[in-house]
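Next up is one chain by itself, shown in structure tokens, the form predicted alone.
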Amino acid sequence: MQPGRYLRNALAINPDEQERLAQCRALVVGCGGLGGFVLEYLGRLGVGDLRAVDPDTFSEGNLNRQLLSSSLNLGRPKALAAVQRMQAVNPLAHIEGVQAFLTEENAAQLLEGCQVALDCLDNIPARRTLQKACALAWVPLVHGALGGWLGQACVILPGENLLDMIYPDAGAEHGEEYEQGALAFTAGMVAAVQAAEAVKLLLGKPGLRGELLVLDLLNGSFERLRLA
């Protein structure tokens, strides 16, 4: 019998699929603007095992958009806040908080047992490291990024180096977020797309494949760009 908390999922996610989600593990790298919302969505939906990775602590500049931040936890680790939030939101979901940078040395261990990974990072080199590690571990990766009113998301299957197409400048450090800022509703929208794509991957449903979904919330437009 499914817990009552998932009754409103039932018309879109059947009981067998709900049980399947409960057996899945997702790696969320970054617990900031994107990661906080991604963890919230996946945990509330019933993904049973979450691993949240972030080396950082909260600062006042996070308060405009990061779900996990508050004036009460400034200076505290983001990974710890992720654990505490999920324990309060859905104690049926197991969550592991890892306060560490993602590196080539620890990426394989962080991906262990995961069926999907979500890129909620804010710098391009770390994204490339995660893409490479996911390819080696044969784990699909859901990328997300934002800048001001703009956002983007795509699914990267093992062996597809789509980030090299999205960020062709091999020496670039940061994307649009550092040029245009980061708004709460953009983070929430991109994270919603990431969570939806992750759930579709876990349930074997069709999703974004070889395409970049670009959101322009200022003009109210959504565009799917085919990646070669």
Second form
Amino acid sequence: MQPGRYLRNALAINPDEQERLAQCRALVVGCGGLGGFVLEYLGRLGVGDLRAVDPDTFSEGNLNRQLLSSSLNLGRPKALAAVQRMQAVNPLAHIEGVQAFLTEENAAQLLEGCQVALDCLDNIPARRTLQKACALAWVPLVHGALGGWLGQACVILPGENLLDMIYPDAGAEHGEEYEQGALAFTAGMVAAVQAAEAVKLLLGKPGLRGELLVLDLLNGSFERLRLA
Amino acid sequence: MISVNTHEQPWREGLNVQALLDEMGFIFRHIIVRVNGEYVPEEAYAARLIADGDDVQVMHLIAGG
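Having seen the form predicted alone, could you give me the form predicted together with the partner chain?
Then the entire complex follows, led off by the chain already shown.
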């Protein structure tokens, strides 16, 4: 018997799939614009175990888009806000908050027991560290990024190293987001794609493979660009 | 004709990457260009000619979260 909270999932996700999701663990790296929405979607959907990683605390500049931020928790850790939010939204989902950077040293431990990882980070070197760790741990990674009205997402299977195609300049740390800013609806859209791709990976359904989904919310266009 | 991302685009003799970016309105500073899968660094945009039938990929470099 499924909990009533998943009633409206049931026509799209069958009881066996819902039960499988309850047994899954997802690592969400970054609890800012992308990570806040990703955690919300995965937790509400019924992914049973979430590990949320972020070293930062909230500042006023986060309030325009970061779901977990509010005028009441400025200065407080993002990872803690993720835990408090999920405990209120879905107590059936276990969530662990980790207030730390993901590094080469702690990545294997953070990925332990996870069937999928989500790249909700805000800089290129950290994204590369996560990709490398996921390849070593043989965990699929769902990448997401945004800059202004533009967003992108892709699925990176272990060993594919698609970030090297997306970020070919080995020295780059940031991209267009420093010129274009970050908007709430772009974060929400990219996070929605990431959550959907993560759930499809967990349920063994076909999804984005070897392609980058590019969203341009100013022009209203979605394109799939070949990466591999 | 050439293909740019998912679109067909007219081709002309002497077309280079910089001219194509200008004509298509790619004005952002951080852009990644590949021609037939080969990465073209920014300093080579003006010199890199595009041939009829080439497959050009233009991506904005975005990394915000």
